[in-house]
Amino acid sequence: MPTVSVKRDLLFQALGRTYTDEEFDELCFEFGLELDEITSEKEIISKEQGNVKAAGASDVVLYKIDVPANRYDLLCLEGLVRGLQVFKERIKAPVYKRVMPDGKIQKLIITEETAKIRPFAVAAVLRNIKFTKDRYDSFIELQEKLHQNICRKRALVAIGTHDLDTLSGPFTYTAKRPSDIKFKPLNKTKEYTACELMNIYKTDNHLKHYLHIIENKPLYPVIYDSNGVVLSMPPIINGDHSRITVNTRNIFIECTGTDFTKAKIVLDIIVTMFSEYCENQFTVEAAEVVFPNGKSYTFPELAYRKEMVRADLINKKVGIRETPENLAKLLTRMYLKSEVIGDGNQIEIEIPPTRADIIHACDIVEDAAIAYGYNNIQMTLPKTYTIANQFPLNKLTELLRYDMAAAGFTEVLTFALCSQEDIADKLGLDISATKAVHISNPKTAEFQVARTTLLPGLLKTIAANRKMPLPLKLFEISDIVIKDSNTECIQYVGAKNYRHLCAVYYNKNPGFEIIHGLLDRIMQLLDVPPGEDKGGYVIKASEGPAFFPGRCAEIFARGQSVGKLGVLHPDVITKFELTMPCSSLEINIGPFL
């Protein structure tokens, strides 16, 4: 969930009243948010960099508020305040309007060269806006929040904001070779070519994360005005010529990207949040975008749409009994203007351009539940005849965990993914013999396959804790994954999970008798007697590449092989960077259910 930081005093001023921390925490909960932390800039810097660096930092109290990932309208102070005021019924939801300019409309022309890089662009103008330092900071912060959220770190959409009074339209969005693009970027004192900029920003802590988006492309996207002045080189950097300041009165906003729908949503969010500060509140000046095929579109769309939901559906899904009129009132408090129509059971909901998260009727039902209050929903028993019970395999697992701990072994929990080397080379096996499920696009060599045995995880845990007092007695009960060719299975997916129990004993002597004794105790707990008769268990001499010759046994229970135990081979111990002998036991506990 994104976290929005707002100054407490500024927030209370905008809300028109003050709250105690507890009261505001409760208000956030009622609205479906969470007050995550109460801090200050000084406290944040002190935690991250120490008291010396924090000297001189601001002591202004900050509220860090967790916002649902799809509520883009709550990612800034303006949207947060507006949402809370509507929720508390102090104001009515504003109506956002797109207006045509008195003079010539600003035009953005897209050329066909952008098609293979970032083919889409939308634009709008905020006219006669009045910034203060706090409003300006919020404007910049919203862009950054959107970039990290819906824009997917600028890969899908990149936002450019420009002082319109320093530019001359129409604007051209095109793509050129990096060597042909030259301009003075934001916060620089001289001009650079695009190639030079990419090299400079490789060491920039903020911008280096976005270079890969266009770095290897033959052409880079760029936006010019009619005089050849560069507005921006999306998605990397804006030009310094058109930078906005606190004194900027007219803002030209362009959003370029690879996702047309998200670009339109991002533009709508920015203009609806900050049109509040325009001379004509909540009005946005339209801009025309001409695509390579000659078709022309006007943005922002600021589209309102209507949805119909039956009141009985909302009551059924939420588990309440409210009249349609009350439900319409609840939805109106959630920024969804609603009214009862038709037969008295139908509710017509108006979805504003700020609520891009409303996609389906279930989203409307969720908002009704939030407005009603989760704590106000009466708890009822489910109208079913089934009795909940623990999954048998998990129940057996829990029981074994307790008794393994009682036997003096410490439980560990290791990663379900590991490297090919861990389950093959280090254990003396060929990877093809392991029947391992491979990850198609592993991000790191440490997570290439799903584990086929729990043993490597335990040995790596011992290697990381070699300084601990001996002996080390560890165990784990978790799933392993094996390729499965049984296509007759109803839930066939090409692989199957098996619940394994693995234990290791690490000391100056191998301790085979310790592991053998543990096996006997486990079988006693599982009510499996020794011997082959009456579904008992036996161990038979066996060999395995991971075990010392002559020190390995296969475990048979109820007529089938369930695992192995033995002393690990010195090569295996060495490959896992261990120096002492080690015995291990690994069995499949599924057959004992």
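Basically, rigid core = biggest C-alpha set you can superpose within 1.5 Å across the two forms. Worth saying up front: this structure is predicted, and the values here are computed from it rather than measured. Positions refer to the first chain, counted from 1. Compared with the form predicted together with the partner chain:
- Of the candidates Ser440, Thr245, Gly103, Thr386, only Thr386 lies at a hinge (point where C-alphas switch from fitting one rigid part better to fitting the other better) between these two forms.
- Domain motion between these two forms: the smaller of two rigid parts turns 22° against the larger, based on C-alpha superpositions.
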Given for the second form:
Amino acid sequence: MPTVSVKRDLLFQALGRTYTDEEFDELCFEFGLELDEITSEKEIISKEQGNVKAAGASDVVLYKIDVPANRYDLLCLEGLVRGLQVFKERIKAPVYKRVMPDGKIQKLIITEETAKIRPFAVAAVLRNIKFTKDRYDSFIELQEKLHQNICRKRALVAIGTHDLDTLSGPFTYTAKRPSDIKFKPLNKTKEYTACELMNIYKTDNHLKHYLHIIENKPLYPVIYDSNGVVLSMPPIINGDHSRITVNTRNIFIECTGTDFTKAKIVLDIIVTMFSEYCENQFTVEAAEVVFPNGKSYTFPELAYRKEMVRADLINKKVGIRETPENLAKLLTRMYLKSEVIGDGNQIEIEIPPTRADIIHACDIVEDAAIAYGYNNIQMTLPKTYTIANQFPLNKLTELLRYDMAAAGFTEVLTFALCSQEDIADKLGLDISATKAVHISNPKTAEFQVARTTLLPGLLKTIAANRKMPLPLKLFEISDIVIKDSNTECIQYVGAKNYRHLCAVYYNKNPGFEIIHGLLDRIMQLLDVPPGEDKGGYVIKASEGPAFFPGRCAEIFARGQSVGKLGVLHPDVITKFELTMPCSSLEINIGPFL
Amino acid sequence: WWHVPVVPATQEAEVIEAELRSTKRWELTAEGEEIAREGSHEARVFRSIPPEGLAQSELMRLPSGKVGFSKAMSNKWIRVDKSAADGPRVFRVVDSMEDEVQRRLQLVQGGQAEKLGEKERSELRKRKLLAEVTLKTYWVSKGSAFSTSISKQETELSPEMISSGSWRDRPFKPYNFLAHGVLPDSGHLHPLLKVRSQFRQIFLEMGFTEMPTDNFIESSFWNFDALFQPQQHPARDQHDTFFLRDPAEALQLPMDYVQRVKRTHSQGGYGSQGYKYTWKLDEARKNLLRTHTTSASARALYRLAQKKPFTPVKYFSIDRVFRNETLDATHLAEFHQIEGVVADHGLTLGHLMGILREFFTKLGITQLRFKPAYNPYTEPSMEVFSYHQGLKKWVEVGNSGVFRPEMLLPMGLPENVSVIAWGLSLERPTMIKYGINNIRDLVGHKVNLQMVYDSPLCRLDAEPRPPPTQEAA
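Next up, the form predicted together with the partner chain. The previous block was the form predicted alone.
Next comes the full complex, and the chain you just saw is listed first.
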């Protein structure tokens, strides 16, 4: 969930009234926001870097507000204020207009070289804008928020904003060999080639995260004006030449990317938010983008879409009984201008370009419910009559757990993920023999594989509890995962869970008879009699690298091998940092369903 | 003298009273006695040296040789001539000396220890010649229940006493009810799984059927795509999800259904605009460790959709999920998710809230309120908050919503069927319930078994313990 940080006093000034922290928190809650933190720049710096560094910082109160991840229109002060003012019916939602310029339209020509790296671009112009320091900061901050969220860290879309008065169109969006791109980037004093820049930015804490997007491509994207001035090398950096300042009056905005839909949304959001400060409020100057196939499009789209939803559908989905007129009013408060039409049950809803999150009638239903107030909805119980069933494997597990505890064993809960070493080396096995599934992106060795046996978890639990009085008698009933090449299953993923029961006895003596006795008890509970015949169980001498030679047996029940029991090998005991003899038992309980 | 242990025993019966009085005095050790008798080691060494001197090697063989030599040297009574022809030789330096050590010890022996200074006493004690002895005595007097005819009290009732009836005439030693009993030898259930049992119980009481969730490995398709979660969604990042290297891909997917999902994502349909991006099958095949049990719910709903005609259901599950997250005091890479799902004709948001109220009431949580929220696969969505008496604020206790039509309709569920669902973690309410601040104290191999041994029954609707000092996230 993105967090937007706004100056409290500036926010209240824009809202035209003040709130106590509690009142504002309530308003946020009702609207689906969360007042996450009340802080100041000073407090933030002092928390992160200590009081000394914070000394000169501002102590203006900041509100940090959590915004739903799909509400890009609430990612800046301007949008938050507009959303809340409309919600409280203090203003009407503004209408955003795209206009053609008096003179020549700004043109951005895409060449076909961009196709393989970053094929889409959109553009627009904000004319006669009037920034202040706060407005300018908000403009920069919104771009950053969009970059981090909908733009997926600039991978899908990257935004460039330029002082149009320093440039002359038409602009060309092309892709070139990095060694052929040379310009003075933002915040640098001289020109560099793209190759040099990529090297320099490797140590830049902010920009280094974006380098991978183009780093290994033969051609880098770049935008030039008609004089060969570099506007930007998306998605990395803008040129210094066209940098915007608080005094910039005319802004050229370009968004390049790999996702056309998202590029258009991002452009719409920027221009709808900041055209508020243009001489002609909420008016955006169009720009033309010519694609390599020669087709030309005008942006921003600023499309208003009409949707029809029946009033009774909204009432039925929410569980309320409001008149169509009231519902239209509720929706209008959510920035969705609505009116009742037709037979009096139809509501026509206008989806503005700021609300790209509205993609289905259910999104409209939600907004009606929010405006009605979730906490005003009458709670009722569904009449759905159903008979409950337990999942048989879990039912058996639950029953066994209680009787294992009754048999004197204590239940532990260990991790399903572990290191290769835990399930292989430490048990005297080669990893290839375990049939374990392997994780491709573990952050640490603790998450290399899914466990193929419960035993390591139990032994690690003992190791962490060596100070406890002996004997330690532990058990766990949980799932292990094994690679499985049985492709019969329609929803086959290549791996399968098995429900295992594992128990260990740890004491000054190995206590094989105790673990053996536990097996006998488990079989008694499962109603499996001793004996070799098909319905019974028997243990037979066996070998296993984890067990002391001659002290291991395989368990056969109902005609199949279900597991092993025995005295653990001293090497295993040592590798798990234990010092006492230990016997263990591990069976698959699936066959006893 | 009475044998000491008897005194407290009698005291218990209050036949007599005994008062402890202790005194301290100084005594010579065995070595100290010897020195008082025969002189200090250094004096004995001095005396054994004739005027013509003595070979050092010979001196060292004397009983007091080693200790006495160094002391006599430091007292400057004797000297060593290392240049002598047949090895080092020891000579007297003075003609006579005062044996202070012997004199002091004789003073102590004569009961005049107080004549020695504190420093002198402690020096002798360091040489292990003196010892301080504490003498404990009991001052015994008649007790409140004093009697001259003592009969021995019985400690326990025996079978013989029962058969002979002798218990009627015998006095019994009273029990000390302040002492602790002996805990039974027993096994114990894990506290988190005790809470899991209670949640299962609650769902079963409410008529919910348990879904199969015994597949930790899932394809991206069921984990994300089927839930209408777009392929560029941040949750599908390497930073958030554990993907598999082996087996890397799910080879079989229900292809008809996959096509409908693909179309809904990329072009829309079922009344939706869709996300309008290029949906890739390869991305959907990528195997991962499921990030939520909602993948299992999606499979269950898909199976339900294949059964005609539609029958309403109530489903639940509680099982492990995995996140490749940064770990801290309240976050682990794996945790348990609790999920409830109801599918029926005409379910409303009011129904969702109603069923949540019943569910949370069974957990002992009655003060609820609902906040609009965003989840990729539910719309409307609502976060559930409850007022925490201890923390004095509203805390989030769960997330809920109505599954999106873009998720349900491609499965083949009828259009007028709504599916409401909610989820919460098992760990968080358990940490609050048992007052645990660090999740590692509850889950995994590092738990303290004593905590498992000592954990009480889980009764979710009973009064909670005093809250933890820190909020569990």
